[in-house]
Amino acid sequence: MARHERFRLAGVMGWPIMHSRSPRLHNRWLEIYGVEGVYVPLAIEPGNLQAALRALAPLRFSGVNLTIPHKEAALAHVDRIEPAARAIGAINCVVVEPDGSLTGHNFDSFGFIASLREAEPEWRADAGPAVVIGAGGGARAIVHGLIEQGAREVRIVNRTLERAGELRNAFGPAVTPVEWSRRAQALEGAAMLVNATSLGMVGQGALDLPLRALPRHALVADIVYAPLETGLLAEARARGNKAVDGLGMLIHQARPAFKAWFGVLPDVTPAIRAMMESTV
């Protein structure tokens, strides 16, 4: 049992924030591992982000997660930025150091890769070209993780080609920007397809992507987790492709943050997965 000399505080900052599933996950882990503390939702308007972050140390927080719209803006308000966060260009975790300074991390790429390996232990990043739909913060984290794991070609398909080009500038020649009008052709010969947009999420439009050219051995992943079975994943499974939903990424990215704040690397058990599925 992990015991601490003081009550530990952590949370998640966003605007809005009450939809976040992170409090339920972290508070369950706190209970399981006997850590005396609490993880709370923090509704922080964009203009108040700097003040909120600088209040963490005086309030004796161990740290926070960051979600929309704060991930990129937080880069300007921490004292140190870990290499992965700097490469991705966004922060999803802040750790309050013993001296009160703030260190920014990004565990989204860790969470994505861990979720793939959990669902498909034989998956290899170098098995063939990967196609990533989108060029936002989620896409940047995924591309960083894929290249770090050995991917030699990542095709970025985005409605704005210029934004896709920014990922090539950030991550190098392994990245190939693809025009939206050529999204179907981009699937030819691919070993993996990832939707890194919000398309397919509850309340959002569907992802318009014909899968005819996608090899049936390709793995299909979606960062959306509400619903668990997006239209993309349903179509992929129907045609015989293996599919990975976005809930695993959410759960796994939380593990290194929990360890940084509370000193324990939590396990992802079937019970934890079932609990989180019940919230979707």
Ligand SMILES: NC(=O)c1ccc[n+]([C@@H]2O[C@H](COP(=O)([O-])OP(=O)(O)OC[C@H]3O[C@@H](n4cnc5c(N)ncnc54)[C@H](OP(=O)(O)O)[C@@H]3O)[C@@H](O)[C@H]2O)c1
Second form
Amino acid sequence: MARHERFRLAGVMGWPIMHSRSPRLHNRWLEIYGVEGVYVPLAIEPGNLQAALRALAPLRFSGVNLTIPHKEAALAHVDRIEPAARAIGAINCVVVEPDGSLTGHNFDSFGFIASLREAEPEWRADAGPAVVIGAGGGARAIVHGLIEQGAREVRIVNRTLERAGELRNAFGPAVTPVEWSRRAQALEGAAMLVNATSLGMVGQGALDLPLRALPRHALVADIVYAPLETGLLAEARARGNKAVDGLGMLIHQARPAFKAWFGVLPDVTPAIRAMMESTV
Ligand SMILES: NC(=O)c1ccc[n+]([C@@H]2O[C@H](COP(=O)([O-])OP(=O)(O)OC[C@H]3O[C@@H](n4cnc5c(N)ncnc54)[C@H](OP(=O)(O)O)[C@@H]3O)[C@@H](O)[C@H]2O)c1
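Return the structure block for the form predicted in complex with the named molecule; the form predicted on its own was the one displayed.
First the chain shown before, then all remaining chains and molecules of the complex.
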């Protein structure tokens, strides 16, 4: 095989895109595993998504990640949609198949569940009710992951109640929509709590959620990763709850994507985690 044919290309399409931490992660793994290639940020305006995706095969890209605002729109522009992506209603990874066709995946659920298991190997989805705050794209991936892992009760608290209702329609009777005003009471008897809103993120408001009713044995996760230690996680740790930050989800969702493009399932080592922490 000629040298240029072995050089692998992948990237992340978004608008804006320069904030993405994915290039650092994938390029470091390419170095570690000795894969000749590069992972680049691709600034793609919303109106150009279809043309950009259709250019991947002729450009000999192995695939791309998708981020804001392309995750949902991409459903209309791939040839095949994997079941998790269909259930979540969004694509975060596109793989260019040998025949040039495009397959859409979503590895956010995988990343979230893997990050929980990394922090708490004994974690079980059926240990008790889960409370998810938020009903946006991140929440959909989390609810899909929890139910797939056997969760029997997922209480979804969202400012806009109808969006929580949409998750019940999508994921079935294990989902109970809860009004925002009842968020504190929703924590009673919960085995886990997940913040899947953008509250607590740098530049956003704080998540106003009294934890009094949350059992001390409940696992608390936040998918916000900037800052790494959100107000919710700090408060949870201070009262004795085990807490899981959002960076693990971001790192773990990248593993199956790297495998699909480059043929190696990369490890999440302390050095990789430290490198990514330094970017937050
Ligand atoms: N760690 C990871 O790998 C990972 C992956 C995906 C997302 N994330 C992070 O997760 C967060 C959410 O992302 P997303 O894609 O799910 O966003 P999204 O689809 O826009 O959803 C945002 C959610 O936050 C809620 N929200 C926003 N402002 C609020 C406020 N002032 N009061 C109450 N609720 C509010 C929204 O409620 P309404 O429905 O009422 O608007 C909605 O439930 C972001 O910080 C993102 O960076 C992390």
